[in-house]
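Heads up, the chain below is alone and in the form predicted alone; it's given as structure tokens.
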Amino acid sequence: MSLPELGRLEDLPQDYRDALGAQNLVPLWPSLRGVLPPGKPAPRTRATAWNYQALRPLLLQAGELTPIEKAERRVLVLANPGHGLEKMQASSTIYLGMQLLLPGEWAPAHRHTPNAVRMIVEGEGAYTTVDGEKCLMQRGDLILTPTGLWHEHGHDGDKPVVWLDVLDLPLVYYMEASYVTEGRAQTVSGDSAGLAYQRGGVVPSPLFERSATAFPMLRYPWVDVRAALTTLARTRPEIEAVQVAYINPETGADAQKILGFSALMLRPGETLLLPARSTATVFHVIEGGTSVAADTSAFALGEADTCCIPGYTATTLFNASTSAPCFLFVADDAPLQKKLGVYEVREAHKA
């Protein structure tokens, strides 16, 4: 059913428009269809892919051109052209950046209001200290740096280390709640507290009391996540999608409050049809390769490549390899949308 055409701003007399402007008033009806489009949103986010092998030389060149003291965080932002490159957004709520740390460097401690996670892309010997807990960085690991927690990065190895930053910065910035506090180097506690949570089905409960820590587990090792995926694929061959979620082991809720994270395995030769969901989705290849098709856009992703697909877009993932699985890291803002009551899954993808 078509909607009636509404009046335009230019239909109003200029003196009336001037009088509105003098009182900081704006008529709604000329813009109503823009803010409330019929049927589904009209997202600015475009289907966009970033090739790691193409950006890696530029990231390493940044290490030559800008010392860490002049950068604090040496990052190339993966910006979505639909939002404008200057906005530094991958989607309306998600910021992505490739961060480089060279041997011997230290990125000083700070804390900020946006939540962040680090997905390690390459290299060894680096670490992130979060709230006094030293989290070693290995390829495929996910490390949380939640809102308000002190964190710093150091590198004791001999080769560059690169990771993908994923933050809810665009949303927190839009709320005018984004800021940072600088600090001193942290005192590192003993063994990682998160180690006590890395055995499925059990959590610490000394004297029958469970932890009230908001983020009891800060590092999710890829070796464990990968093992969970391969075991799931072997023991549950009938399931449609081999996927695991990164959660808070104390509560079972999402690992963070605004963005959600999961890992997905595509079996050799598998085609996975994903329904149109209301949330934009980021796919990052940890191992293997996949093709991604969404509406009129299609990308071939290799290891460490990243893409963002806008919301309300059915997506097809295909693993062309007939001998090796493909492993993907997935990020979206489903936790926030569910809290707001706007999360939606449209009809299933048609092959």
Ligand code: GTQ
Second form
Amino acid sequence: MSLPELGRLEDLPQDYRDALGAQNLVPLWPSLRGVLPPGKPAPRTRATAWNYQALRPLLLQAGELTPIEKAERRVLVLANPGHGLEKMQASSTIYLGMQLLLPGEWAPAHRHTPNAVRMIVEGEGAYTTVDGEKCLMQRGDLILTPTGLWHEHGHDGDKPVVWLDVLDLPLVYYMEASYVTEGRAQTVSGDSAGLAYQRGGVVPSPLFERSATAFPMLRYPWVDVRAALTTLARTRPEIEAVQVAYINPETGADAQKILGFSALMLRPGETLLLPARSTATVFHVIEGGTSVAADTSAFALGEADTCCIPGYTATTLFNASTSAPCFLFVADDAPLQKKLGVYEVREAHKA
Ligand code: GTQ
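For the form predicted together with this ligand instead of the form predicted alone, what are the coordinates?
First the chain shown before, then all remaining chains and molecules of the complex.
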């Protein structure tokens, strides 16, 4: 059923419009269908892919053009043209950036209200110190820097290190709650609290005490996440999606409060149909390759490539390799949407 057409702004006399404007008033009806479109939202977020091999030379060039002291964080932002590049957002809530740190460089300590995670893309020998815990960065590792925690990045290796930053910056900025505090280099504490959780089901005893922090685990090593996926694929061949969620090991809740993170394995030759959900979704290839088809957009993603798919869009992933699995890092804003009560999954789509 189509909705009746509503009056337009141009239908109103100019002197009436001027009188409204003079009192900071706006008529709703010309904009009603825009803010409440029938059936489903009209997202500004466009299906967009960023090719790593294409952006990498530009990121390395930034290393030559701009010293770290002039950048603090040397990042090329993966910006969604649907929002306007200057908005620096991949979706309504998600910010993505590729960050470069060169050997010997140091990105100084700060803390801020937006939550961040890092997905390590290439290089060895760098680390992020979060809340006094030195987190080594290896390919595929996920490192959390949740809201309010001090963090700084250093690099003792001999080749450039690159990682993908995922932040809820667009949302926190929209809330007018985004700010940073600069700090001094942190003192690294001896122990890594997260090590207590490195193997599921057991913790050091009798030394173990439940941590007082809201974020007991800050580093999720890729070797362990990968092993969890391959074990799941081997032992549960019947499950549709071989996927694991990054969680807070003490509460079982999502690892962060606003954005959600998971890792997905596509078996060789596998096609995975993902139903339309209310969240925009980011896919980043850790290993292998996949095609991503969503509505009228289709991308071929290879290693370290990243794409963003708007919400309310059914998506098909296809790993064309007959021998190699594909491992993907997935980010969305499902934790936020669930808390707010607007999260939805639409019926599974037909292939
Ligand atoms: O590494 O702390 O991509 O503060 C954007 C803002 C990275 C960081 C970004 C940041 C950082």
